[in-house]
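The data below hold one chain only, encoded as structure tokens and taken in the form predicted on its own.
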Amino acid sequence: MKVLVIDDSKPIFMMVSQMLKELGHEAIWAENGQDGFEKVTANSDLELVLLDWNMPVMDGLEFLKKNGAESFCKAPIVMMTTENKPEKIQEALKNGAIDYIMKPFTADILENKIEMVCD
């Protein structure tokens, strides 16, 4: 499965990418929501997007709202964030995220989340 990881932190991408590789998936990196938008439009075969909340240029919520208005991303979008306030999580879900995963997370948690949202 091809997974787009949208996160401004290269170390986070490297960690998540390694987890995805070990689970048999391919990871593509976008540094922010704008870069993510460009990667989504260039990769029609994406099966999952892991989206950070806090990023420069275009944050995760802005990405979700843009997708809500333009429907450019057909893959399920899972927020991966340190935001743990219920109202923030609800806002992300209301704007198109299908689930969320709290940072930091383990490969087991990631695998379970992928199975839950992609099956």
The other form holds:
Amino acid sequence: MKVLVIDDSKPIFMMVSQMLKELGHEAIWAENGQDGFEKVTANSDLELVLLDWNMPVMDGLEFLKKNGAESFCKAPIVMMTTENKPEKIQEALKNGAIDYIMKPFTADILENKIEMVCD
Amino acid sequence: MTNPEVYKFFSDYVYQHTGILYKEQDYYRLDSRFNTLVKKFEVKDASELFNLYVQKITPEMHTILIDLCTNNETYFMRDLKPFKAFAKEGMDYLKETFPNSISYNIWSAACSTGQEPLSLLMALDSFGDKLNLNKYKIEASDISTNALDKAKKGLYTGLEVQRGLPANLLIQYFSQVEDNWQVNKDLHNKISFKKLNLLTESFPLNEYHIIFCRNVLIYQDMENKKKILSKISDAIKPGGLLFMGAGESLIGVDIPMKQLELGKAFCYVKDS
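Provide the structure of the form predicted in complex with its partner chain, given the form predicted on its own shown above.
The complete assembly is shown below, putting the previous chain first.
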């Protein structure tokens, strides 16, 4: 499965990419929401998007809102962020995220979320 | 190097009281438990611990040992399919099989730290009919005092709530308390928790519409598995259902239950 990780932190992308690889998935990287939009458009075979909240240029919430208006992303979008307040979770779900991963997390949480979302 | 006599003493004691089997090749798994007990009782090593236990085992010493030797691994919606099947097809099945029942008795027989019974209630809401809490009587039991204490508190870490629990259910049923998450009272209060040893204690007869007994019997030998399953079968109402863990089955056990495919899961139905 091809997974797009939208996160401005390269080390976090490397870590998540390694976790995904061990689960048998392929990860590609976008460093902000705008880059994410371009990668989504260029990769029609994406099956999952993992989306950080706080990023320069276009943040995660703006990415969700843009997708809400334009429906450019057919793959399910899961937030993956240090934001852990219930209001934030609610806001992301309301704007189209299908699930939410709070950092820090472990590989088995990622595996479990993927299983639930892509089942 | 710990004396084999010490391993044998503790593994026999644990087996006798819980049915959990530490075979000779598994003795190394007792080492970390010994270390914890050595610190707890402020003795020098496993041999001194043995000297202490061999003289007299107080109820406190018993509880500490049993708690350490039980495996409390669990998470919300473990394996997912049984919970979906329970809430959807399972409830349809109960309505059909027990048309006169106004409420259903459900027992989570090895609830550990509480994720399983909470998942049952949340699954009913998420995958089944909209939840009418008064229709379900949920009992939950476990052998471990520590696990039950946590289950009774209903307070989980950020990592624990993320294991198996979709975010929409998290914000619907939990409140954030600093970095932890507290399950809402109206859900938590529906569950009655109690300490119970599945191997040594008796269960009520023909009481339950559904029993969840998952990932418990894998730690038991065939003789104890038969003993526990026979009591479980007696505790289920005729026509009631038993859900076991993935990889657990009734093969080799002679009780009046048959496998039933329910949605995308398998369970067992007691003969009517």
